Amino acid sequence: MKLYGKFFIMHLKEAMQYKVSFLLTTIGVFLVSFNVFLGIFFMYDRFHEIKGYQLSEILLCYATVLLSFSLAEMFLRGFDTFAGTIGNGEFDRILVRPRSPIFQIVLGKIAFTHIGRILLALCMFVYGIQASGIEWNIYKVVTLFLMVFGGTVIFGCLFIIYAAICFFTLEGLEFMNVLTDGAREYGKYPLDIYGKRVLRFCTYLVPYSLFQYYPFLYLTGRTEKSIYMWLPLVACLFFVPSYLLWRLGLRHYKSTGS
């Protein structure tokens, strides 16, 4: 952690070297996600509710997914750009250093410009927490924390899977964006509004619903099943197959010769 702290400060100083550029990029990232917020707002201004969900509940749900995605993308940016790391030969240098490749990739890039998206998520959290009418207690607070934690782990695992596939293809596969950026977009609504098939996919294949839909039902009082609050921890088991795929890909790695 001491080494990670040093790299964190180093990347922060690097980002602050061009303060205006950093500020404008952060504002740009904020505004892109703010457009999605406006889309939700105007839709509710017209229809008032979607499948029984109020605007404040939707914003709370969206804030959970957006914050989870942003934290994962900010701190695990190296996996999201891993195709370039292989292509330019940087990964060859990583392999000869006396540290774990995963640790070095995590240290390699921290995308501070995603703070703009995190700020928007926190703003929606504040509104959703106050306006949703949820009777808050320690269990509900823990549930909300676990939802963000579990979501961050799931999106982090998807970035690792994306990087693992790059070992075989040497290039990034755009279809993985459906599971990362796409999930960030359709995850703004509780997953049951997309139908049972999507809900099953998001429960048994890529466990989005274990940190988004089921804990959200408990959080908003739509179910009394307190076991739902712990499902984000179950979702974290998704790390096991993700790591095994990474190990498999690493054993098959062949340098590009760059």
The other form holds:
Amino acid sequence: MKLYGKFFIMHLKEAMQYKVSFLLTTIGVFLVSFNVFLGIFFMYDRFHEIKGYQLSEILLCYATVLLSFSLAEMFLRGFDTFAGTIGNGEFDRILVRPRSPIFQIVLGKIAFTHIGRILLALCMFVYGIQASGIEWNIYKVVTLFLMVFGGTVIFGCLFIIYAAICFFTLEGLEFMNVLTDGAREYGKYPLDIYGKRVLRFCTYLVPYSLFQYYPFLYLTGRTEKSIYMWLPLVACLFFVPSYLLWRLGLRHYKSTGS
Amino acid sequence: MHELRSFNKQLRKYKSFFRIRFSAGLQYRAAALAGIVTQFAWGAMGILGYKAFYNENPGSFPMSFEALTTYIWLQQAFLAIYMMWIIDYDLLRTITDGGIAYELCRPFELYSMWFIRCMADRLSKVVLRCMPILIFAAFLPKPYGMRLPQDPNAAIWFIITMVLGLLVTVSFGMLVYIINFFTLSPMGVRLVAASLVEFFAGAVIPLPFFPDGLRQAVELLPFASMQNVPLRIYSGDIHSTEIYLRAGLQLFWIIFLIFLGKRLIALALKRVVVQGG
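In place of the form predicted on its own, the structure of the form predicted together with its partner chain is requested.
Following is the full complex, with the preceding chain placed first.
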């Protein structure tokens, strides 16, 4: 953990070396998600509500997804660029060092530029928390916290799976973008608006709905079942298959020789 | 007569350069397959989302639902033509690492050469990707699938404005590259430019969904001359004399952006200092 702190500061200093570049990139990352926000805003300007969800509730929902995605991406950025790490032989160097590869990859990169997205998510939180008319009590606060926590774990697992697949293909699979970027984009609305089949996919295959849709129902008072608030913890079990896949890939790994 | 012959020679030169880049792009078939699956999933999710809004209140929908699904499938099929995210890293590197010196030695005019290069890259990506998506989308059940253009006139103008839209996109993309002569922050400039373009071009939500007032203003911008025009002509959302106006506007932006790009590159090259080594 102490080591992590050192690397954290190192990466922060590194990012600050190129201030203009850092600032522009941060603004760029912010704008990408701000576009989605404006899209929601314009749609609501026209339709006012969708399946009974108010704008403030939607923003709260989008904020949890966006915040969890940004946190996962910020700290696990190394997995996102893993194809390059394998391709240039960097991974061979990682393997000979006396620390676990996952730990080293996490250390290798911290994307501070995602701070733009995190700020946007926090703004939406503030607005959503005030305007949604939810009666806040300790349970609801815990629910909100668990949603973000569960989401961060799920997105993190997806990044690990993405990297594990690179062991077999040696390049990133574009399809995984649907599960990460796509989920960030389409997770703006509660998942039930996309229909039953999508909801089922998002419950049993990749458990998005366990941290987004079901706890959200409890949060907004659409259901009284307090079991829903603990579902994000169940979603964290997704780590088990992801980690197994990573182990499998690691055993399968052959150096590219470069 | 002599001038004509030398013009022909010039043209041939650029044509073969185009052919080289184009067939190089065609090599990436596995990437294309992965891209097709991805774009199909994006398109499907987008349509399901709009369907929920449509069910909520069909009267507030600014275009027919079928026009929207057609718009989205075309958008996914021709993504590579219009997407600003596609960036040629080799080209960027030429600017930042001094490879520009070699580029200047070639018997091409720099702007035209890069322009053709970007065009060829985009076209080769699209050729690999568009057909499977279009065919699959055509066989989907009714409100979700793609339909044929309303009339032959729309089909012809769709193709014409699509080419014009490609030229607007490429000439705007050229500006993004050229700016790097001055700033040297490729990632940041690219992200900011791409997200602005995406939004105002109607890639996030189609322009008809914008609030009135704002929409009229946005439709005059160069971004609206990219995918917005051809996709909406195909789906019948833009029709009759409006077509000619939009195409004229596209033409204006092409000329303007190319002029601006050429001026800027001339300015940049004046400042370029190539160090030895």
